[in-house]
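Listed next as structure tokens is one chain, alone, in the form predicted on its own.
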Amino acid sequence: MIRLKSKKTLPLLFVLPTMGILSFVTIFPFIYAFVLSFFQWDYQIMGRPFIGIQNYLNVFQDGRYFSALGTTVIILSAALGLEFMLGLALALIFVEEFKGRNAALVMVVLPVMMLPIVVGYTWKLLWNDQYGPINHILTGLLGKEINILWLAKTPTAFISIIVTDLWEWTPFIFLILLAGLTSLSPEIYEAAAIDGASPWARFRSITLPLMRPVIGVALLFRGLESFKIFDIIVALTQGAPGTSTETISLYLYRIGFQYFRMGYASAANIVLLVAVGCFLVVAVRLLRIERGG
């Protein structure tokens, strides 16, 4: 009785270290914001005196931080949308084998691998309108002088950033799209074509309908993660022109880290992660109703 015992607290034993890190790394810090979210920490005054959900009131208030959040959700949509297209078109291209189909799979995946403040300074300067070279193609594409001030201007941040976040992110979508066609059975493709179905209608009739669940998962991982797009903003335009490109989590890290408004910082990050939670709840419902779960 005592082995068997033994036995099963043994694993737990194991396990422990590594939820106490994760507990200190995680549930600490967010028990902590929640406690400081009920407090007026603020650098202007002495103490921390406790003002209830005023902080709470304040952001719904705030009319920068749902501007913030509007940017936020209008890149994600426009770089998500384009990314999965994208990724998609390459998927049912890398799915089928071709001469040099390794070397260019490295070189597709290539852009994922880096980081992201990289790849937002590197953009940087391709996106220059003086020595940039996105202007000297353009120039030598349309035949006549392209000087566009791609940073300066808001719609032409707005498509840098996308573009930019495209580059990057793609390749995830793709890889995750490519696992999910390779699994798929071919002998239910053969079938197809003996009765004698397109390529669109395979597309169509089979190949969407049991893709559902991995292009579900594809865009609800790269959903979240573009919800958090900071590095690029910061490397590209911070937020510029004005705050016209300023996202939540960058105006998020300025309350936070430069006006030092630390209560407000975290009842705004609660607020955010609740209505995060809320979206994250409605679309694993969703896919369970598409797996039939």
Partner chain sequence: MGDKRHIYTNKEPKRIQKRKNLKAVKIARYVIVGLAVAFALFPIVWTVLTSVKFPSDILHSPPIWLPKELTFAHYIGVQELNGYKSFKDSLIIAGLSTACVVVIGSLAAYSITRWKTGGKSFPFGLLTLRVLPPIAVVFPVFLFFKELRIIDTYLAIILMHLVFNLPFTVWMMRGFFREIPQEAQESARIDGCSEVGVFWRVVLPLAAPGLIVTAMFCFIFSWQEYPYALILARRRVIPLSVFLPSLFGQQMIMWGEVGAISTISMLPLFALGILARKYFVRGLTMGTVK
Contents of the next structure:
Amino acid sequence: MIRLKSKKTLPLLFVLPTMGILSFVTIFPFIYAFVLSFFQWDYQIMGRPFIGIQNYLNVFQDGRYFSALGTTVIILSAALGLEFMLGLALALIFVEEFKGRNAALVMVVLPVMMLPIVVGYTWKLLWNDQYGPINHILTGLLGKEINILWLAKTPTAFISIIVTDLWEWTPFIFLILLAGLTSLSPEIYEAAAIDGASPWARFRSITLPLMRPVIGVALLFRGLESFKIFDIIVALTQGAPGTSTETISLYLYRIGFQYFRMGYASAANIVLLVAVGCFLVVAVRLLRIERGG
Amino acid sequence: MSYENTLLVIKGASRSFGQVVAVKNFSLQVKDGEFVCLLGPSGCGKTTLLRIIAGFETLDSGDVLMNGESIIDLPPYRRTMNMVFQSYALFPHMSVFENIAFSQFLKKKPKEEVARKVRKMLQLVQLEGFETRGPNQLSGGQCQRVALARALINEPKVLLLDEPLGALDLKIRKQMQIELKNIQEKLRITFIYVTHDQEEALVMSDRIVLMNEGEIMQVGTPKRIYNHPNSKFSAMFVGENNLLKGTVVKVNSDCLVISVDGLELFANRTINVKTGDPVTLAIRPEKLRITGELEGKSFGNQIRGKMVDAVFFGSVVKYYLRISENITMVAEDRITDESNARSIKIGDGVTLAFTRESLNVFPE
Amino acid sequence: MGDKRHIYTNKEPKRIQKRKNLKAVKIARYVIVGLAVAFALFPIVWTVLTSVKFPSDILHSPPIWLPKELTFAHYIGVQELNGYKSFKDSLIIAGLSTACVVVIGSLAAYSITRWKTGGKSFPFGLLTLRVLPPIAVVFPVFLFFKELRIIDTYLAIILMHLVFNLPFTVWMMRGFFREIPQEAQESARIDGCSEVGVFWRVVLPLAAPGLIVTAMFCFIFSWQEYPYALILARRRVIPLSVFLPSLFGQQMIMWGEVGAISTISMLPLFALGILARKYFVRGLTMGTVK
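Alright, leaving the form predicted on its own aside, put up the form predicted in complex with its partner chain.
Okay, now the whole complex, with that chain kicking things off.
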């Protein structure tokens, strides 16, 4: 009898700590925040009056919320697109053997290892209009005086953020794509080559279709990470000029921890979590279908 | 050999990978429409050689000629060859039809023509009706048929096959051997077939090129190689052989007398040796005749032995016979009728008889 | 024969041309790889250089590429700013949270792989927890921890890092456990090993390499993490990622110290990264691509 009982309890005993911690630090706080989202709780105002779904209505009328979402999506799509193209090009080069390949690989991948916040400050110095080397290099390359205030104006601030993000995360996509490419059977390429397929034809009709699941994983993972973009923005622009480069994470941080509008922040957070959750479900479905087929 | 209908010539081909010599000064001529097997143990360089012919590997020295012209600078697809891989190398994301039609669409052939050709190919490999299936819905044998069809649709002059049946189980492999041979005979395309399975090579090829450590050991028809191996390696690699070590005691005008562990055996004088030379003898189990009594003179060799074991293999029985202190030989006997099965028991004394021709002699 | 000669004379130039093409491809490849390496290394090198430049060389227009004189004053300056205390905090947080997460996560992963606890989609459900935006997640946690009065303690940050590394650990270890042959576990059972014994004596030793790699990645992720730490750290506990921005609060930016602390923060990660090189992709993609 004791044996039978232990057969059932042991599996549960093993998952208990994980479930305990996860629920302690996620589920309870979420319920708490959910409740809070129906109250007005600001640090400037006394008391916490119940205001129903007013916070949610406010979220949907908050221009800054949606412009922060828009900024996030712009940075995400531009960075993701460029990172994918660069990563794929690099992966196609590195999939072949050449002298010094391993050493080059380690060096190219180093940026992924850095703290994102350090990346942000490192690049803040590089972008600096007076003391930074970027303007200096451009002056040398173009042969005329370049003096761009990179982080102070809207279009260049975006460029700076995107290039910085690209520097840090291209190696990530590159590594995944490289792993995918190396797992493809060389014999398939030889079979295609002997059939007369040009390198371009091989890339288009074999590499791309076979790499689709891997590309899907790379883009999904990177896209979700990119959506959280916070560290680099804090370091580089803090949303400036104005709030033009303010991403959703930064805005949410400000509502909660600078403006101390706890009730409103709770509602804004829940809206975002639901949105990301929905996106995730759809994305995973698509990926599963892709893999199944 | 005459150059008349020679299609492919390999001249002094050599290739090393770092310290490892894969192919060493290899020369061979292949006739148009011939079925040649490159046979050898794994790592003997046969696959490297095939890939050199296909154009996937470069040569350190030597040349490959097709119809008298060097082709080593041509890319694989301009060599009028095609290849079938052991792993099939089917495109997993394409249907059977798309796999076979791949090269035709690359050449921008009109749709109807391609469809017609694919149908013909499917008919040839007996896969009609499988057009829309994906490679992962096919068995191993079917995959290899598709790979074959994909290779043949280009009408290559030479088809290179790299252990194409290696991944299939025995029954399907045997069936595919016959089918491949039939297809080859029907199309009269030159096949260069790499295998490590000696039985496969014996069944299918017109000529076997036996390789070891990057070099040719013996070239010849299956019959020739089976009956007259020219070295200990050939004798050991192709078929089953009883190998005996001996010393030449007498050299007559037409025959050799060789002493093996105190027994005297007679062999035809096929090699140049002198008295006192150490030699290796090889004789196939099925060439040994077991009798209770001494037989007529025609056998040339007759020795006494004692049966130590008999193993039943269905159509044949193998007898293990001790002929001297240190030597046990295997004899094979075909069972044609159960009633005539021998009544020899373990421990019985028997006589082993075999002809002089069936005993092959190699220098040590 | 005449034909043949014609072909041969035609062939020589072609052969040379082909070699030239090959050479051009080779050169192009090295140029691109060189550029990529330069692009990847330049910011890192610049940061390290900044940390040993004199302040007057750092704030110099046009920028000075190679300083004539070096100084380690910034590394001492970091000390005065309590930067090494932050290094210690980061070590404690990353170290303790990694140790906990590996133990707790392995247990859960084993239960999930061996007994299919929680059903098929359970591990994937866990994984989704990780992709939620940290700011959105940390907000309710912050309110909750505030009630518990554990803001600005190691416990708070360790707990949070535990939470965000747990799904990763479970997912990774599940992959490693799955590779262990069932027979090994079953034969241990037949030999009279208890279930806990199977896990402890058979499964864990076999999965040790995977365990080490997973731990390395958890450490790296914890070390790099910023948003959770930003919100849960105050005065007493300040990990490196939170310490660094504090150098920008003053009127003057202390670029030298920023460079120094950045350099210090990179070192353990580069070391780990090079050690775990083989498993990099697996760690980064949680085993979805091998």
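Residue numbers count along the first chain shown, from 1. In this text the structure is predicted, and so the values were computed from the model without any measurement. We call the rigid core the largest set of C-alpha positions that still match within 1.5 Å between the two forms.
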Rigid core superposition, residue 47 Cα moves 2 angstroms or more between the two forms
yes
